[in-house]
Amino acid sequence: MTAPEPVLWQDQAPHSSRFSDIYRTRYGALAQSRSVFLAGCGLPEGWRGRPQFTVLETGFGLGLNFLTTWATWQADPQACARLNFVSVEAYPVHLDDILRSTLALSTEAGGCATDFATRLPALAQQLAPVWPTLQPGLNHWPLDQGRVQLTLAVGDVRAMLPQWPGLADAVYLDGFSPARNPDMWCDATLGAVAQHCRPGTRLASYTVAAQVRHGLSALGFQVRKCPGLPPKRDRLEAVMC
């Protein structure tokens, strides 16, 4: 495995010294993930009636969106038979930081149902046998008795996206903020993401930065700002036309 990216835990909030930004908020992170990314992409309703569903994410981080999506899929009696989750991450963290994050979320007061949050540590533990095998490039891991396929692309997002040949039904744009990590949000990155979208692909992000909205619009997405979950004022939803 490549050397893990250090995570700084300050007041129980995980920080990146590389980008001077947080991986997630201390409180309400699970609720934000469900509101911004799952609801923003029309999930869980969007995967119902399909044999499989594919999510593409930019920025795996501490795995919050993956684990939240997986838990939501597991709990949905009408879920598709197979969930494919593809995420790009240039700087993977240590598994211990993922486990620490999920344990903190499972005891977090307010925001989300506790019974849902407590599922996350057990799901994160399923990464333990495979995480030490993590290498640069595409890593393909079958989880949940093969019903969940996690593809973790380790490397620069613009180099990794062309290496994955699939199409996404939903896209989560979740890198560090555009001001701190501009390469994740530049026109070249957004263009590479769009190559994996088809008409009807839904996209969601926490950022409503003008350059992101304009860039997506230029690529054929219909973009709109939506009310965010406090304390965030806005969030972004888009659909490929």
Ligand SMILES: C[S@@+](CC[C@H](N)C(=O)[O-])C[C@H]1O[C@@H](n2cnc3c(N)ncnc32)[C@H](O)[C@@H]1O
Contents of the next structure:
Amino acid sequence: MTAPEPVLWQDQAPHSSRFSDIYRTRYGALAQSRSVFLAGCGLPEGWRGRPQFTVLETGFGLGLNFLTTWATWQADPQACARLNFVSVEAYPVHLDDILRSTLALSTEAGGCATDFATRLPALAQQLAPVWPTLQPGLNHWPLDQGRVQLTLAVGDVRAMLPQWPGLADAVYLDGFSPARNPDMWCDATLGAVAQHCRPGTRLASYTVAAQVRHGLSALGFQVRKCPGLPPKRDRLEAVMC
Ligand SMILES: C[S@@+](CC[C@H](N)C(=O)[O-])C[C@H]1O[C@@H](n2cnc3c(N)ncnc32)[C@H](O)[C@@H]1O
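Could the form predicted in complex with the named molecule be given as well, to go with the form predicted on its own?
Starting with the chain above, the whole complex follows.
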């Protein structure tokens, strides 16, 4: 495996010099993850009453969305028996940065998020045995006694998405801002995502960029601009028709 992608920590905000962008918002990142991605895809309600549920994500980054989804699933007595989480990442970071990220969140988060946030470092630690085995291509890791399956597709999103053969129940579109990282949001990427969607697949993103909304609409998604969790003004929800 190539060297881990460096993460610059500036005032507790993880920053990418490759993309000149932050991995997550400086304040309230956990609440934003839950609001934009989980609630945006109708979770946790959406996985109830199903034997399994599959989330597809573009951009694993520091694993915040994955760990938040896993912790939410663990805490839900009505959750599906099995959670599959598939994420694509071209530039995996060092596990230490993932751990550091969760520790920062568990001290940053205030109010009702605190109990939840303090569970994330222990989940991140469960990646320790598998993270050193990371290889380019598809990595399949059973976690949580095999009830959670993490598939990490290491490589460029446009090359990796066609290599994963599955269908998603929910899609998290993440991946730095469209202005700074157009490849992650171009028609080819959105088209490759749509190949993994069926009628009813929910999709969520923090960006409401017109190009992304129009691209998704052209692919058969019904797209809505929704009110964001302050200080964010908007977020995007979509469903494949
Ligand atoms: C904003 S971060 C994702 C944050 C992540 N979802 C989380 O919960 O921590 C965006 C990620 O997309 C990855 N990325 C950017 N361009 C990519 C590409 N063309 N193919 C695959 N991954 C890419 C970056 O390396 C970065 O880790």
